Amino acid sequence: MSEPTDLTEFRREKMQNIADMGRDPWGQRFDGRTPIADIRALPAAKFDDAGPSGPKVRAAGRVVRHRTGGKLHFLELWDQTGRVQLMARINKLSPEDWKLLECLDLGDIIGVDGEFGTTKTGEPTIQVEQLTFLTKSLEPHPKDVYGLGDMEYRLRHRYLDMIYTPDTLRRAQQRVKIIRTVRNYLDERGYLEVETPTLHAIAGGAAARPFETHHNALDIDLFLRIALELPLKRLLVGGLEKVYEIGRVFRNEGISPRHNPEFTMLELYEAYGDLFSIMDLTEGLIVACVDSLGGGRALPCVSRQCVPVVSMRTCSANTLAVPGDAEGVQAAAAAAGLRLELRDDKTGTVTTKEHDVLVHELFEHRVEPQLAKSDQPIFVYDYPAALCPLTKRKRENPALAERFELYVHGMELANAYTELNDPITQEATFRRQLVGMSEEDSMAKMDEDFIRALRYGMPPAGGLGIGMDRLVMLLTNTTSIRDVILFPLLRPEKA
C-alpha cells in the first residue's frame, strides 16, 4: 500500500537538504493563491516554443504524483477543489528552484507559480517557472492515488483517506452543504438556533444508556447527554416559540452501519404545532438538502406529492397477517422467534413482556424488512402510548402517541411528536418507567426539575428528531455511518 518504512530517512535527509538550501522545509505564508478547480476552469491552448499561451498562475497543494524524465519532471498537484498536472522544464526553472525540485517527495506541499495551458494530448498543465515549498511530508504516502482498498487503514487513517479517495472528500463537503442548509432553511423559517448543555445531571429524554463520568470541583457524578430534548422544552416554556439545535450525542451502545456511539442529532421544536405540522417541515427540510447538493431530485425523498402516511397497526397488521390481540401477537413474536420474557440485568427478575412492546419488537423485525423493500419514503404514526412517554395521546385514543417516524429504505431517519405538555399525565408516565429499579436508579432517571417546569405551562408544540448522520448516509448513497462520520469510534490501535 505504501513505501517502506526505512524510507522515512530518505525523506529526513531531503527536509536537511531544503533546509541547507536555505529554504525552510516547513513553509511560510502563501498568498495569492487560486483553488485548482478554478484554474482548470480558465481557458487554455496548448504549450509550444512560440511563447506564452495561457494566462499565469499561482497554485498551493499536495504532490500526489511525481514522475522524471531527466531534464523534465510531471507532477501531481492537489488540493481540496482537484487535481492538475505540472511541467517542470530545467531550462525554465532556475538552478535552486531544480535543485529544490529534484528534493520532493509524495505528499509533500508546495506552492508554484506558472503559465497554465494544456499539453499536445490536451491535458490541462502548469509549466512551472517558480517553485515554493511549504511543508516536508517525512511519512511515506500511499502510492495508489485512486483510493485506498483497507477500510480499517482508511478509518485510522482518515487524513490520508480524504486525500486519496476522492468519495470521501466529496461526502465530508456535501455534508456541509446539508447542515448548512438545515440551518438556513429553518432560520428562514423563524427557528433559533440554541446551545444546550452536554454534561447532564439526569441522563433523560431517550431509553438509551448513558456514558458516566465525574466532576471533580463539585464532586458529583454527570454523564453525557442522550438526547437534546428536555432542555430544548424548557426553553419553550419560557417564550422561545420555535427553537433548534445540531449537536453531539452520547450513547454506550452498539456499533453498526447505523449506529455510532458518538453522533449529530438535530431537534427542533415548535409551540402550536403538532406531528402532522412537523411532517410537513420535514418534507420540505430534506427537499432543500437534496437541492442544495445539485444534481436533480433523483432520489424518491424529494416526492412531496404522494409520502404515504401509514399507521403502524395497519402496516404491522398486513405484514404480520395477525389480528392485534394480545394472543395473536404473542403467537407472531414466538413464530418469529423473539423472546417473550424480560430479564432485569440487576435483580435477576423474569417478567412477560407487555404487549406494546412485542408489538413494537415485531415491527422491527418483520415490518421494517418490507419498509426497505419501497422505493418511496413512508411516514408510520400510530405507535403505542406506553412506549413514548413524552408524547401527547390521541384523544379519541389514549392507547396511541400521536408520533411518526419516517423511514426511507427501510432506515428510520426522523422521530417526531405532538409533544406532552401536561405535567400531570408526564409525571405518572415518568414514575411507571421507575417501577421496580432501585432508588439510586430513580434519582438518575427521574427529572423533577423538568416536571417543574411542565407545571409552569408549556404551550402545545410539535417536535422533531433528525440523525444527521443518517441524512448524509441517505443524500450521499453510502451504506455505511462510518463513512459519513469523519472520525468514528474505533478500537485503540495496537501497538
Second form
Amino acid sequence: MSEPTDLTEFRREKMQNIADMGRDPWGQRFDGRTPIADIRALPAAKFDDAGPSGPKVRAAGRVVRHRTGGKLHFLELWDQTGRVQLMARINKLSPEDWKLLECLDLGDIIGVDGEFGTTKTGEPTIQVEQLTFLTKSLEPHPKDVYGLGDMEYRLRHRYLDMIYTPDTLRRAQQRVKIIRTVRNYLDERGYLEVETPTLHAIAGGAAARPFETHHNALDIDLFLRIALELPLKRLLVGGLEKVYEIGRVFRNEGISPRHNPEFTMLELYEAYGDLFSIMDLTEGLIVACVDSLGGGRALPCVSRQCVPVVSMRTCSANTLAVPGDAEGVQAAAAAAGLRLELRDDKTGTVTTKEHDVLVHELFEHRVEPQLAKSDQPIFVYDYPAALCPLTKRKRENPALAERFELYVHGMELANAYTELNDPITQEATFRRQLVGMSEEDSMAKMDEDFIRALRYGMPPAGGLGIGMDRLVMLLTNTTSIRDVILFPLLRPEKA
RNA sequence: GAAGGCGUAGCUCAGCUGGUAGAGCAGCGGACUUUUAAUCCGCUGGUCGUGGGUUCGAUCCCCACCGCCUUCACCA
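Output block for the form predicted together with the RNA, input the form predicted alone:
Okay, now the whole complex, with that chain kicking things off.
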C-alpha cells in the first residue's frame, strides 16, 4: 500500500537485529498467558527488592507506549482485555533480553514473564524478568494519545482503530453480547434458530432494490436476499411454530449514518400469536439486551406502562390537527410541502398519490421528528393497510393493518405484524403492488410458491423484524451505523 | 443521484486578500534506575489527494477527476 519510508526502514533493521540475536521476529506459540484484566485484578503490593515478591505472571500483547530510560524502561502492554504497565530494569533482565528490549518499536507484540506489583506511584505494573519476542510490526503505528481523528483513516485501518480507539473494540464486544442475549432469550422460550438461503430467485419480503448475481451452472440470475420473511413463513407452514433467523440482508440502496448495504436482521415468527404478543416479546427482548450490558436501565424501556402505544391516526391527528378524511389529509400534506402527485420518470405518467401514501408521508415528515424528541420508546400502530402488503387487516376496520413499529429516539427499531395468512388477499396485494411498477422493479415478481405455501395453510401468527445494527447503536449510544459494523462498505482504494 | 464541507509529515493539526511549507507527538543520535502525554540536548522527515489552467510565481484562485464527511433523495 504505502511505499517504504525511512520509518519502515528502521523497523526492518530492528527486525534483522532481532533475527541476528537468534530470536524469531514472527514469534512462536506462547502458552500460559493470563489476560491483562485478570492480572490487574490480582493483589498488588509495592515492589520491594529486599522483601517478599509478588505473584509471577505471564502476559502477551502489543506494546502501545514506551518511555525509555537509561537502565529503566516503562512500557504499556495492550491486549483485548486492557492495558498494563511494564517495568524493565537492566538488573532484572538477562543481557540478551535487555538488548532485545532496545529493539522494540511501538506496535510490536511481545510476551513477558515477571512479578506483578505496583511502582512507587502505585501504578499496577509487571516487572519484567523475561522477554519473548512474538511479532515485529513493520508499519509505524499512530501515536495514540491524540486518538485517531480521520474517519476515513479509521475505517480503512479498522485494526488500528480497534487498538487505539477504545470505544471501537468495546462496541464490538458489546455487539457480541447483545446478539448472544437475543439468541439465549429466544432459545429459552422455545424458538428454533434456522438458516435460510441468502441467494433468492425472487427478492421478496420487502420493497428494496436487491443486489443481482448469476449462477453459472444453472445459468440463472439470482438476488441477494432483502429480507428473511418469506422463507421463514414457509417454515410456519411446515410446522415449526416458533422460528427465528439472525442473518445478513442486502439492499442496493443509499449509504448513510443509518444505512449500510449489508446489515444484520433478526426476524422471528410465532404461530398463534399476533402483534400484541409480539409487542410483549419485543419489550422483554430489548430489556434483556439492556441488562446484558450492565450499567443499569438508562433507557425507560422497562414496562408496558412506560411505553406509550400510539395509534398512527391519533398521532397524526394530534400533531397535525387534521381530520381523518381525504380532503383534510391532502390539505395538510400540501401545507407540509409534500407533493401530492407521483411522477414515473420512465413513462412520464403523473398520478395522484393514494390517501394512504399521503398519510404515511405526513407521518414521516411531521410525526417522526416529534418521536425523535421523546425519551421514551414508542410503539406506533394502526398503519394504513395499503402500506403493509404482508400484514393482516384489522377485522373491525380493513383499511388499517395490524402492524406496529417501535421507535426509540426517532429511529425505527422494530417492525411487527399480525401476519397475513390469507392466500387470496395476499395474492391480491402482491398483484396490486406489481401494477404500474417500473421495469427496474420488475424483479420484485410475484412469488407464486409463497402464495402456494399459504394456500396449504399457514397458522395465524405474529412476526417481528429488528435491525440488529440499530439495536446495537441504541444500546451503545452511537449515532452512526459505521460505529457498530466493523467493516462498513467503502469505495475500494485506488491501486 | 443533488447540495455543502474537507483532503498539508507516520499520527493529530497550523499555514494571514498568491511569494514552492510549520508545530506537537512518533522516528534517528545522545543523557537518565520510578516513568505514566516522562524530561533535557541535537537531527531527520513533504509530488500540500490527482490532473489540467490562470499567473513572473499556486498548498492558496479556476476547471475536471478521486476519496471521505454532513444534509437531502432512495430505503412500503
